[in-house]
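First, one chain by itself in structure tokens, the form predicted on its own.
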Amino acid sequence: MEIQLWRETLEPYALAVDELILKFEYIIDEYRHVGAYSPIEQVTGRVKTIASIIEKSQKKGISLEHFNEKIEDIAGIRIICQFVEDIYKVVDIIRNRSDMRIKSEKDYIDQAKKSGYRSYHMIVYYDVETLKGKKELQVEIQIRTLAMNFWATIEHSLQYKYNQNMPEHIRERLSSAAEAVIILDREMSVVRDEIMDAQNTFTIKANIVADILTNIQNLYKVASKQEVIKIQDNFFRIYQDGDQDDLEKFSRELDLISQRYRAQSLH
């Protein structure tokens, strides 16, 4: 296949990856805007390189004329979570979406691979709009914790280095590390509520501060400079004290001041 044809074939997959990353990042923003904990920590994506597609096609005995039908992971999305429990919440989110249709699921968390690899895999059908019309593509979504992702990244690099013939002593070390990842994820689940509470508190406080700063910035346009500087000094004093209740009270008072100026401008 000519390079130009390869590019034309793979461009819709790049579009699918870009759109899905944007949609999952929007989910993160939705949770955080309401001060809630997001089960998705981060999301990345990629399209397989031409070399990887050719290599996989040869390995699997797939004709290059039909690789886009037979290879399910040309487009890949990786979703990273903090806790194992979050993985299954993300799975439910995907199951309930109307813009992704699930083809298959594989739970490598309850049933880890022999190597120690753990992750949750979903193959979904996703539609993109191109100049030639709607195109249905297969996309692989991998969902894993931060610890699982660290292990999988190292394992992948070693497999590549040794061309799938990893020395036994390194394989044993990786197996031990995989057990350590399981223990780490379990320990993190035990203190999950404490971690989530701390993170939610931080997010709520950050949102309050952002609202206050926006109000102060807007007041510079309508209030006297002396009054705004006084408000600003009060904010810095309260912020340095670090009391969230005082910040919330100050934010409410500032909202009333802003509303008063808006009302005056209308008259």
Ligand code: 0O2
The other form holds:
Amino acid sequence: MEIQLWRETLEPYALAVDELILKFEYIIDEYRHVGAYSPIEQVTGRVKTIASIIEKSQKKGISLEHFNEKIEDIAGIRIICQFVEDIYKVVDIIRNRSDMRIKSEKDYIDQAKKSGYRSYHMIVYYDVETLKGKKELQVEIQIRTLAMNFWATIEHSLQYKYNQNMPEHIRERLSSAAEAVIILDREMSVVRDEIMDAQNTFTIKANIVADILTNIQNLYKVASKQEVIKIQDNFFRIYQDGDQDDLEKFSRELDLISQRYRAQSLH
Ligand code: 0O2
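Next up, the form predicted together with this ligand. The previous block was the form predicted on its own.
First the chain shown before, then all remaining chains and molecules of the complex.
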């Protein structure tokens, strides 16, 4: 296939990857805006390189005319979660979306691969709009924890380095590292509630402070400088004391003051 034709064929996949990254990042934002813990920690994506598509087609005996039907991971999205429980939450989020239709799912967490590889894979159909109209593409979504991702990244580099001939002692090390990842993920799940509580408290506090600062900034436009400086000093004192209840009370009172000024400016 000519290089120009390859480019044309792969362009819609790049669009799908860009759109999906944006959509999954929006989910993270939605959780953060309501001060809730996001099951998604990070999203990345890539379009398979032409060399890698040719290599996979040869390995699987796929003719290059049919590669975009037969190779399911030309567009790939990787979702990283903090905890194993989050992975299944993300799977549910994807299953319930109307812009992705599930083709297949593989749970390599429940059933790890022989190599020790663990991850949840979903192949979804996703539509992109191009000048030639709607195009239905397949996208592979890999969902894994930070620990699983660490293992898979190292193992992938070693596979590349040894090109199918990985020495036995390295394979054994990787196998015991995979066991360690299982234990690490299990241990982290035990403390999950505490970690989530700490993260939620931090996000809630950050949102309250952001609201207060916006209110103070707006008050500078309508209230006397003296009054705003007094409010600001009060805020610094409460913030330094570090009591979240006091901070929330202060934020509510400031909301009322701001509303009063807004009402006055309307009359
Ligand atoms: P790349 O470079 O990441 O794109 P298979 O025939 O089983 O090899 P299949 O049927 O295409 O592969 O799908 P599968 O098994 O679900 O794996 C698809 C992708 O999962 C792989 O893509 C890897 O990204 C990842 N993966 C699967 N097994 C392993 C593993 O043992 N170690 C690591 N590090 N990753 C794995 P590609 O195209 O192989 O590679």
